[in-house]
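Take a look at this one chain, the form predicted on its own, written out in structure tokens.
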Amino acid sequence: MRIAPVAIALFAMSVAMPAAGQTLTVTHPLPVNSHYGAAATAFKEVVESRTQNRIRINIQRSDNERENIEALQIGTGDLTITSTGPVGNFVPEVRVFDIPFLFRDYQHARGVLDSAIGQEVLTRFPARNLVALAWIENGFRNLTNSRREVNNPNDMRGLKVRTMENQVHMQAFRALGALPTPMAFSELVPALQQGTVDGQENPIPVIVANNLNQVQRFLSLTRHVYSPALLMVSPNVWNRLSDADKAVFRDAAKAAVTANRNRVSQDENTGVEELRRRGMTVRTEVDTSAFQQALAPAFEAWGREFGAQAIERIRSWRPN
């Protein structure tokens, strides 16, 4: 019984820092040399920079975002960067931004996530015990298919394409004809190999990184969905940082955006002329007011999910 108090002191300086040493992970889906890699890589520099190596980062690649989100959850995962499309199942709010023709462009979408809008959205987690350190990005999403060339929503009748688990990306691909097939991302080149889906839908850095050009004939530069994603640490984790290690934290999240969205523009300047390169047919021009025609009763029902008043925020943002 006299050591009890020792034990309990004991404990809660374990509970308060991490012990010399430790080792934390960070998950994503993407190989090392992606946007995510650069992520990641960037976040590992400075966190173990700024603590001489007192915390180190281990990076992991794990094809299923909605597992990696739950281990930050549950407490049995560190850190993971993930596109929006699962977190929505966990976080409601974020499906706004995943509403397609929202951005302009990428300064639109960086600006609006920077901005109190986005900041927002990011309080919202620790209610849903997560905590997400910063907004980084995927990029504007286009579609992929092996069985013909896609101009207008027209040409996507009958096509099964894969999408993220998220019920905006679903209901507007239903809206335009095609068959959405949700699957995780560790499913998606099997599938489209054994011809379980006919196309998919992904930013140019992610279909560059996977040499999604193996496996999908056609490219039409769509751009129909701007893809956030997110950078977020486990409570678990969080909660036993000094303020001075989330400060660390904090500015290596900083650090990691900066490296992800170069990484992205690099890649957008890059990649359609490297898919030509290993033989995709690739459409740059779409017809894109079809597109937007096609989805309007999608539009209505957004509205009246998410406030009109909300997405027109969102549609109005310009840099001051």
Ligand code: EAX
Contents of the next structure:
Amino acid sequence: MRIAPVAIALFAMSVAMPAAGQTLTVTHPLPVNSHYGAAATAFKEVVESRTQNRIRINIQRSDNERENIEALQIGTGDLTITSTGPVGNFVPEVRVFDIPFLFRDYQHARGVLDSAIGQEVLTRFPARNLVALAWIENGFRNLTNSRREVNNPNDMRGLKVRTMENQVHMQAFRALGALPTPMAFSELVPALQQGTVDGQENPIPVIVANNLNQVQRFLSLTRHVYSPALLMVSPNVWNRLSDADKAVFRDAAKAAVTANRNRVSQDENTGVEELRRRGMTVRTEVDTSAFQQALAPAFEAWGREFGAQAIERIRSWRPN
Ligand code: EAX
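Can you swap the form predicted on its own for the form predicted in complex with this ligand?
Once more the chain from above appears, this time first in line as the rest of the complex follows.
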């Protein structure tokens, strides 16, 4: 009889708070020395210092983004950093941000995602058994391939291009006359090595961090689509955190956003030169207006799917 209240109190504590010494793992698909690594490290530093190491963060590379997301839903994974590549298959409201040539530049993309437009989409995750802490970023994507210099859409004809498992991107590459081949990031390098695909597209930070220059000769600065990313946590973890720890996670996510964006900006400044130095042939002047014209039928389809007004609200966003 006497120990009962103690037992109940201990049980309540164990449900409400992580036990002492709890370690949570953040997965992400890139090397430590990357814009995702920077985000994960900043997140870890804030969580560990603010909880005096009561919650420790372990960072683990795991390069199948879809599987990382599924692990959060099932509860076998704790946290993950992922591009929006496969996310629209889980949370369809995210797809509008995957439209090509939607954002003018980094300031525009970051501004929209930080505004009510982007924040509203984050509230859609819990209904899909996921919790999104913050928008981070992957960067503007550029085309690489092993066959030829690509300057305009005509050069894309018949090119087999690996895309992410993303309906919007696949639709775009079909409209451009390429043959989109969706696959997980984990399959990308083997597919390029074996010639299953001729090309792929990724932001400069990813091409540099993953040494894609070793398997691709030509780089065209198409900047055809901005690639947002997310820091997500499993509801299984989130729902057990105290309100104070949730606040720590939110602050840690802010630190992750800053570290991530700074690193993307830095990689954008130095990456192209670095890739030239590693031997890539880089085409900096690409006829992007021809790409946009070639996408006209796809833009019409997205207007019907996502609402022309919703798209225009994103396009016309301006910094205050
Ligand atoms: O999130 O799959 C991709 O091409 C992504 O850009 C990469 O995994 C980083």
